[in-house]
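Just the one chain here, laid out as structure tokens, in the form predicted alone.
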Amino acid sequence: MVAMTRFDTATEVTPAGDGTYTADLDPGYLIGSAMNGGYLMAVLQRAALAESPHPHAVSSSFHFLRPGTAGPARVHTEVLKTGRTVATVRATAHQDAGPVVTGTIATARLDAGAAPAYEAPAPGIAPMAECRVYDPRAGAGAPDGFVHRVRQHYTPDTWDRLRGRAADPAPELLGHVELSPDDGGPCADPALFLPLAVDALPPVISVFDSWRWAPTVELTWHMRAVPVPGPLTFHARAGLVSDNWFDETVDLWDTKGRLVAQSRQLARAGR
């Protein structure tokens, strides 16, 4: 296996003037022939935060226009609003074929020590030691590719669902996700992992069939708290799968049990 580029480095953007940044999209975040959407969101987020006076992407909405490929990309940004508490930036990644993904990112500063006035309890999810490391996409990329960079630990019930052995094959995934130690482990800034983590899992409809690519049309995610370093606990599920469309909702908790991110996406069924 060749040496891997750390996620921190793989998502770097370089200023090119007039709100434009350059990036070199890392082939290690390909799934098949397309860049993972969460990786692309992380790249755009870094460009948006570079244009903002605030450090956190608290609300982000992305439209995926065409598959991204490994190699050079340009990210164009436009500051839509600058305020004392919130600044909003539009960022669009372009490659030779045209625009790949565009996002509108609202930025602010979250207090890492804030205590919630109310927080819904997290579902009971088995600890990582009781989970199985697995990814149904393991044969869809290079041997040093995505599945070796992002590690998923599935609960026993989820393992049964993905293997077609569950009595209740509901479109639901539970477990823990982390950057692989082979990829250098956690980011220096744990918040950088969040946009990747909300889109790192196989589609929830994988419980119905073997894994197939399911392109995301739109994904919105919210950062709810500043995460501490370490794996994130996830709960992913769908509310409706119909007419070759499905929704997917993902909640993430850090190792302190705090809800740190929530996402909702609309996607086409696997093909």
Second form
Protein chains: 2
Amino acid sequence: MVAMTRFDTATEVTPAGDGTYTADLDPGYLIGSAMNGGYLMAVLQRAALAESPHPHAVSSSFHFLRPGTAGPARVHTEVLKTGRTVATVRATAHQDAGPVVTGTIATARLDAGAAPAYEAPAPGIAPMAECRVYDPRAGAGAPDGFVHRVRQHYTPDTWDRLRGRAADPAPELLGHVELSPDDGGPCADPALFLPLAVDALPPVISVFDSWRWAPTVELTWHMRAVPVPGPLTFHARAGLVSDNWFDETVDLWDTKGRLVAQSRQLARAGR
Amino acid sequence: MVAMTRFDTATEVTPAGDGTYTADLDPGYLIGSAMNGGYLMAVLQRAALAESPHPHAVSSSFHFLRPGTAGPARVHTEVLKTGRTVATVRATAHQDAGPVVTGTIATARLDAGAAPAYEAPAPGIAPMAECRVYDPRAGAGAPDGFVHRVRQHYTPDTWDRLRGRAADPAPELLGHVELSPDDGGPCADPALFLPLAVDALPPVISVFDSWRWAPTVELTWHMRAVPVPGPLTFHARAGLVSDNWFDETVDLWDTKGRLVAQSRQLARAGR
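Now show me the form predicted together with another copy of the chain, since the one above was the form predicted alone.
Let us now look at the entire complex, which starts with that chain.
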């Protein structure tokens, strides 16, 4: 029996009939005045899985329509396809101002014992003991700030980059990420943390400048293996920053070294 | 005045009122008995752009629900957001069997003159003159087959891989892709070709085996710059093949060397 963590409680959805759910968005997951996108995706994932016969969100694409605020939200779901291998569910979060984020989520069952037939080489990433906890975002370190929800451990090189001390400010972040021990530690099902983990880091373009708001327009992530409990190792990088748009690609590995999630988002560079 | 190519005609949508469009899916874009996914995305993109005040599909995510067949289709659109910077449109193609593919498309206006603030190094790719035209897919080389729609020019190493002659069968394909001269050459607007180009190649896992069907479950692509007319240079690769799932990431550059599109799909490895 695993005790309920703040993450478990904060992402709960309650059925309200006809495929609709209610949620209460937890102000602890705010970045400034807007809900963290990863947290919103974790809430929508729970509603989508409740509507599916399959246990894993294998491919989830989200479009962010307006900032989410703390407090009540309604999640509307629609089952688009129910197949033996894949079932696809659309889930959209609404608040008083209108739709906040809409996700289309393909669900299936991954085999926890599967061995990769091919895997691209992973970058070398320093172990957590050599990393430093840090969060450059405004308010993140406040008494109930985001860093108390999700703890990010940066490798020494990455920490230098985020502090503006690197000779080479490449938009690349390496380290480890976990639900904070302040909130009770790991959640009941490690797979439910994945959508938050792929969008919990400060924008990768923070290495060029001090932190600034960078609204996500679209984020798609794929679950590739069933994670074992424990911190996740991350590799985040940008391919192109141009015309105030940038992409951010994030890979996550579990403590067994398995690639468990791949995400990519397109975002606006704030001013 | 640019003459209409087969691609221009084959991706046309006709307004039928209330945000609905009709289309006639061209059997020339079949792969075996199913419509090519890139072609379907190109059709949905035209309907989405017709509903948007902005000219470019900057971020488009598609879930493939069932195979498309040649012949009539209806496209239903829904405007999710109309902003000054971004407008988001959902477009779903329906045939008699039900919904075929649903896309959520964020539109905006990219600055054709923008210079990148940061760009990751691109791989070296042999020029088209050193490449070979090839398509391993069943029926692709037939008199009216897919290779007469989209011409793929593979680098010598890639050609060896696809022919099963490489010592290192890495799932990586390099080369150049263009609308075939057989169909009239480049289309009127090079940006409209991008969704077809990101999904026109044989599955990257074809290097491990002979070609086999690999249905796409989800594909998201981002338009990153306005392409100049001409062939596109591609780099396709997989990060993980496991449990009969694989990812395929494709980057495209125009003849000026600008990164114009980034895509990633999650697909099933056929049996």
